[in-house]
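First, one chain by itself in structure tokens, the form predicted on its own.
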Amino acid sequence: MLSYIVKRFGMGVLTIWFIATATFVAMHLVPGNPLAQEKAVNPVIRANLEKQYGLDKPVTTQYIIYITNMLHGDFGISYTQENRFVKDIISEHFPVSAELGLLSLFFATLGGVLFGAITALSRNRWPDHLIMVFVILGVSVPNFVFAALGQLLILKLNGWTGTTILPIAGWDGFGSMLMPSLVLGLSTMAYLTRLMRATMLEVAGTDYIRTARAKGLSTTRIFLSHQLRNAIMPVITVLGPAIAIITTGGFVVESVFTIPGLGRYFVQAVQQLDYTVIMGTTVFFGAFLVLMVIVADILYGFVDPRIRVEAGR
């Protein structure tokens, strides 16, 4: 199991590395300059801009530099945000985008559990269809879809009862959070419910299964010890990648319930062309969903004995 562990962590950091290059070869390769904004300064300043950002030092120079510095933790300075350095910014914003995702994952985890085993239990009934019907919708239709009918029903709800039961955007208690993380979350439970429903059919079809209705077990005791304890492993599997997509990746969500989280930084970055921050945010999207896949795959070891005997011989 360690040389397993030691492996994934390998192939983790050579990922991390490919992700860095390839992000500092498409920076460099977009049409544009980051002191674009700056066309009005003395040729002078813009000459000690360039020299003050590295810009005005050949690529492989560059590139250098930027690995060297993102070893240590620092991808420098913001081109556009005065005196402000990447590491900072995702620093003081990513808790916020965190918070956001683990109450989404929440959600999304016990949603998609949940309706998965009743849709599997009731195949073929109105609860099923029912559900199913539900779950075509949270996988094609987009979040800001969600998150306008989400405003568009608090809105209707605080006119119903003449008062601010949930607000309409912003980032103050626990009410702003439940109405961005359910729509953050639904796409992932929406998945987690086909992916449910699908392994715990597959299962009630096994050999240990009958053999367990066969000894007389209760169907509950069928269920909750043999069937579901199964039928969950590959959404553990899922849960790695989930966790980390949806802490990270509420940028519309972010933007339509103005939330100040690194989402809304990292499309501000891309519409300002700054290089910085669009690389060092990035690089940390990619670090995390790398992390969290091989943190998935070492409970998904401990979880299913079949993964160590593989990984030892």
Partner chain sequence: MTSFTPKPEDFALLAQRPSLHHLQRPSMSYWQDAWRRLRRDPKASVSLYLIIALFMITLFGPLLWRVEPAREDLDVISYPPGLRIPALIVTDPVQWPGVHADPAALVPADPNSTQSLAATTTIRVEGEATTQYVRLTWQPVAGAATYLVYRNDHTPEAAGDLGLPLFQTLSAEELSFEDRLQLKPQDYWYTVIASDGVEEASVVTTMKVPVQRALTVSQARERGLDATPGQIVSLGAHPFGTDTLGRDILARVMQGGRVSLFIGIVAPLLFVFMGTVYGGISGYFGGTIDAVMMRVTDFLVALPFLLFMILFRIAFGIGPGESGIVPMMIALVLLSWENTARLVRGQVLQLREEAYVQAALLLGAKPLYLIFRHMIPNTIGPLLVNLTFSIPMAIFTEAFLSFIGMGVAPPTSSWGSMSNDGIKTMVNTPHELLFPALFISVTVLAFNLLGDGLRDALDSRMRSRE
Second form
Amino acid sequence: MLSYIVKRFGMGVLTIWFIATATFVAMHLVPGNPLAQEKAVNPVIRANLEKQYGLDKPVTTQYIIYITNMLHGDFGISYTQENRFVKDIISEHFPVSAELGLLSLFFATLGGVLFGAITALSRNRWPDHLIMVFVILGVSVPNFVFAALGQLLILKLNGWTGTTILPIAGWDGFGSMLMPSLVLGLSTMAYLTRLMRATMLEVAGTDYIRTARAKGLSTTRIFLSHQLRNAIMPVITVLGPAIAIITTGGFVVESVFTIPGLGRYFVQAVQQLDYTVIMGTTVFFGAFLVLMVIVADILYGFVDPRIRVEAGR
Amino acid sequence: MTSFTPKPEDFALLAQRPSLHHLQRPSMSYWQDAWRRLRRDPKASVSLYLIIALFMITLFGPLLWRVEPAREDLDVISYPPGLRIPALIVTDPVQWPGVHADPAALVPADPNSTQSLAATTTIRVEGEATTQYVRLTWQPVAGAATYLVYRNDHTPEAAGDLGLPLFQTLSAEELSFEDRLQLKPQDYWYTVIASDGVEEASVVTTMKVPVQRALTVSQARERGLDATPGQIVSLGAHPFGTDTLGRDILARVMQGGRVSLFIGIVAPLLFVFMGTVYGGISGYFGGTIDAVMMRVTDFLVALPFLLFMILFRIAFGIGPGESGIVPMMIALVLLSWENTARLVRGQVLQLREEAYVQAALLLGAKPLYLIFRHMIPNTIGPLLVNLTFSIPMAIFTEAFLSFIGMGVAPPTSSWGSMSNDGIKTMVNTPHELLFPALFISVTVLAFNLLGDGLRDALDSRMRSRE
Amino acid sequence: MSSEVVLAVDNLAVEFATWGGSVQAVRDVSFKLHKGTTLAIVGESGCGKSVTVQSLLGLIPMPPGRITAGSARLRGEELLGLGAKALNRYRGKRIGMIFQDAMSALNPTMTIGDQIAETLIVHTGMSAAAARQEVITLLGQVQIPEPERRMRQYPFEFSGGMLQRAMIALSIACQPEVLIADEPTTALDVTIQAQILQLLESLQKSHGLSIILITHDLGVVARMAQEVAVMYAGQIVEQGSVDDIFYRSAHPYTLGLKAAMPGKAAHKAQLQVIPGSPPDLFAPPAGCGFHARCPHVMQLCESNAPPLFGTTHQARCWLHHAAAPVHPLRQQLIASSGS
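Got the form predicted on its own; any chance of the form predicted in complex with the partner chain too?
Below is the entire complex, every chain and molecule, led by the chain shown above.
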């Protein structure tokens, strides 16, 4: 198991290096290198930048400086705000995004597994049809529409009852987290429901389920100890990529609900062309996603005996 | 089970065997069969029609609905969907002197008086209340120094609910107010309160005024409408309503659809092609080449997709508020081909091992022949499915980027950027968000369902079910 | 012949609803299983032999499958038409089942021990600890070495032969009266096949098992079975004792099967094939299912379905009709019936 984990982490480090390099290349080699351009920038920041990135030195030296700084966890200084370190911006705003992301991942997984199981068990009967209609809507309606509808719903609810059932925006307490994370998790939930339904049906048709029936086990027992366990495994493998979908979706939801997360900050940074924040956030998010995929893989290794036992040898 | 009693002649041995029982069904090519099955799937066929309809609407719609999508009409801002917008023609407004009381007849304000003021009485609307102007007059109140006018779009429940005054008279003689401030054709509640200069009257009078849409004679002439005062004219239809700049949403949806569908179709075509070539090479040569090429795709998968879409755009030197359709397409192609490449590689690797390909190789088939005769025909089904599912992805990406202001920018519009505009006025005029969002959703839904149908129809395993 | 009947199946008919219409997979199948004996059901793939036994325990997917007629009585208790709950009192407890591919027939994410213990706990109400002890005993009985260690392993850690042994241990865990073995050795090497068959034989003796053995391998039949039923196109075309079937074959299809078997005498003649393919079960022929491939086909075979002729040795062929021309096959049936 240990060697499996070490191998996965080795690949992860390599991937993060690739992301950092790709970011560097995108910002430096494509015509219109923003860092070299004489855009109207505060001279203090300009001087900082030149020192930080060695802009007067050749590209290779700049690259080495860039990678060395990254290794020290130094993402540079904001391009538009004096004396604001990118890593401080990240450490201030990322926890909010992480909370939002994890909560919506929780809702998405819970809902996906539950609804997926229900649809598979009631195949071709009305609960199946009903849920599948919602699933197809969930993957077809862009999440900003869900965000808008969610906010409208809160507004109407508050209007009808005359009290503040849920806050419309902001990030303060569970009440304010509920709607954004539900909205954010919706498309992932739809995707997981579909996946869960497919694997449940696949497992239901396997020989070992037939064996379980031949053993005289009750339907409930077959469902719980044989079908569910095997069907849930593919769901675990897509949790890593699901986090990626949720994080990027977070940009929109954070913007609509004015949640002070890294996604909303990133959108603002993009609008202000804060290059260093954009680069730093890209690499940071990239590294975070790589890490999440590894975590999901390791989790899968623990659940699936085939990988656990093989890796143990 | 047999009431049949055989006669001796039934037992004659047949010299010739009856022809062997035929297990054959009507022969049908792979594509004929797939097409037949696709047409039988109601969801897929409806989606196919929907997609054709969407293309028709965006391509030929503007030829029929000849409304300039960029034309702003400030007379019909955020107008809900309607086929007819009636407007009253009124004479060009002349300076209104207003109503002034004779100062001698007024009871002057007494700053030391502790007695509270009475309510204003008999608020009247002078002439017609139209979007051009609303003219109010009222009776003087004893002891008033000035009057405050409030306007609300709902019934004010208490004095505290009034908000800020719209207008305050300069003197006690002034007993009228002409409202020309951004009037919309709706009901307004006007409140006039007398004030002794220090304190406002505690009793208020509110009047509901229905405001009618109106054009002045000269405005009507400009539009080429019948310019007879008192006449009701129609301001042109807006089946989907108008946006905050008075632009026709139907025309904009059709124009935006061209952008969204262009990106949504062309980008997937390009990256599916690129992925096919890459995956084909990787799978065909195999070995080290394959291993290296696939490692590259592994890295590509790990990139945070949307962040790099934005990064590319910035790298191209396109700032916020500028349209970057071409860079968006390039970025989409560069970042999205990996899925297709894996699919094609897997397919080619599998096909290489198939007996009939091996046989062709033994018979001396050239690589090109193999690729065109065996590889491509056997890969095209899954590729078609892959393409169909890539289209919603590309449309979503465009909508997402435009939504956060990183895609197309004015004057170009797309469904995503229209949604971004619409969401700001969502509470009062939901139709501005509804229509672009509906078009995105329907398009993505149709392509998703068509993809599902295609996958099922092209899956040869399903053939045996029949 | 022992006379105690454990399982009696009468006039069983099963059909499957498909897109193209209903397939009549099993038609008018009847047989009896006697205590302590083995009944082999032989036939080529797709002849309905697996569907026949799986429908007894309600294991065919329903829908699309449907039992349209017949009865199956285990010591007089009717099995067909029971609900899932009622059937569970028989499944695994009184009728055990072994499947062809043990690798896919066992849950890949559950240890072998747990899968066997599960049956014990459900049917006998044993405690988990007692069930574990019992599993060790069972694994020992099927000659799996180091049962304590092996029971904690997963199916993918077992070899094919070992898996089939575990599968057998699972099926006999609750001391069933009947064991249904659906092609138990087809996926195995010849040497392993022999070991598994030996194991089944010894378990039959020690446990007094009655076995239904599904196979297409006449070699396995000759070794294991006392009674044989030959199935073709959803019907039993011939049944009788193993000697009846092998030495006094009374149906042209059985003859064809025997000729197609690579036996010890294979050196002297070329392997025979039966020309043509089985009929389309979407629309079974009005007459004998085998008529198009039969070397002895007669005028009436094409449109008249033959009944079963004979008493203990039965064959579904018009050649045995009293008015039929004298044919060597007919002598076979008469000979065995007379004995």
